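One chain follows as structure tokens, the form predicted alone.
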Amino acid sequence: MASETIDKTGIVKISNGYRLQFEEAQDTWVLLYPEGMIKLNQSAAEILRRCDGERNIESVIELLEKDFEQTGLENDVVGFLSVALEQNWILIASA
């Protein structure tokens, strides 16, 4: 799925069967699922931590830009979410 096709007004959440948690032993965020674990880099973790099922993608982008005092994060966030959607890590519901 191309990043341009993601509806930024859609509500985004972690898919059923996956759980985001901080692994102290590895000092990193991971995405757990029944068959294993995905070790996340800091950027991926920060994006997924905001995918709470209440925010739309536009809000996630705005929050990240505010929290990290950055602008222009939209392409990176949408690009990552496109990959996450293809991997079935997230669900995007119509607003």
Contents of the next structure:
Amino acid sequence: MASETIDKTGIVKISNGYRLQFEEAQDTWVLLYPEGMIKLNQSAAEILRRCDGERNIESVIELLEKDFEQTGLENDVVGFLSVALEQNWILIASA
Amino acid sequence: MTANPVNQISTAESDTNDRPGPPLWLLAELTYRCPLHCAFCYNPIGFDQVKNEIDTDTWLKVLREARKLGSVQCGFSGGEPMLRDDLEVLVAEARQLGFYTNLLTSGVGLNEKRARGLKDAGLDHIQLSFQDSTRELNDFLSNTKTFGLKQKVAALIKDHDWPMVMNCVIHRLNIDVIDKIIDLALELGAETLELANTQYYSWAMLNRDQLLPSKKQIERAEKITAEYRERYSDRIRILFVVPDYYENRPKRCMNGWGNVFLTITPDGTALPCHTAKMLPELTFPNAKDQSIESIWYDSEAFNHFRGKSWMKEPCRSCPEQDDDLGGCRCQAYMMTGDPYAADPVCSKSPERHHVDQAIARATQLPAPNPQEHKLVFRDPKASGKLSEGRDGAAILLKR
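I've shown you the form predicted alone. Could you give me the structure of the form predicted in complex with its partner chain?
In what comes next, the whole complex appears, and the chain from above leads the way.
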């Protein structure tokens, strides 16, 4: 499964050339890249906002669980990050 | 200059009854001046009639007003945008306003000093055009000696850590060496390669008989592209823009008239697509006189072909009308003389034969080559002669 292909100790950041920003006119977070734009749903945006190039994936999950007072988010987060990695939206550097 | 840059924003549908969404894509065509003379350029035939480029302050006003409205992707294009000395100022303002800033360039004029200036200004991405993988054909097709320079510029882009999109317009003279073009993109380290089949407007329309490839050539090129895509999926993203002449349904041109795309031309004229000025009867507003908000939402020209109420048969009652919105107005006008007609690419169009005849004519002719050809290169002299002094002149095939 997806969670096996991702190293949860890896530091995660938005890829070079991609930019995450909130767009008031669209009232949504977007990921911008050369000549394109991806509209993000709320959970995707909350995950990506925490991929700051300093945290590893474990602490991104921890932080989300703390901020949203939930547990058991790991599968969802790792699932989304696998897709994001495949799409080249993020980079994961081994610790 | 390059092909259609709007194909990747496919969000933001606007319901025709509601207020349309914002112009997410702002294309700033800073100048029509260009050191290249490409035979497939989509700049207007009458480009040389446009002498009164708007000044820095007017461009800054355009950027601020468009951003306020919700524009988020900004392309600096032309002609060759590097010919404007104020490019760094405009990029800095756009970036500071929150635009994602794209420079669409031939590479001519992009030296180390200007690269540093653009990096400092916050430029996000550079799209570099190549005309072919070989010096001989690149320089022939652009009617310049620029191949060596482009290779140097590609290295400069990488040195400055910009994402690089390489763009190559595809046609009959280079489609059979598409593997070499992809090899070049890999060698230069482009993250994305756009293989943009020529779209037949303006200069490309003039040269259509010599540029249009056969269906067999396109199928072969698509197959090779698919093989490369699979083999190098971790290194490069390859986009293959299909030529619509070989389709049965038209493209959803600009994702809808006045839906996501706004072009400001060098003299400040606002257009819903970069070739729309050829259309008759419409008066396009100018950013010098009017706010971007009133241009986008209130002007007659931007509302004229918005939605579907302008349609006539066969589009008006067509169950697929939402898929393609009737296709391209310029293509309809160029081939049928009627800007309200269905795009003749559509097999339901009573005028589809114009497309079929174009295909038949082009594929019967021997392929042109650098030694023997009748291509008309885009240059000021040809512009003046062909447009008879009108900047909105169209190449009409039936009138």
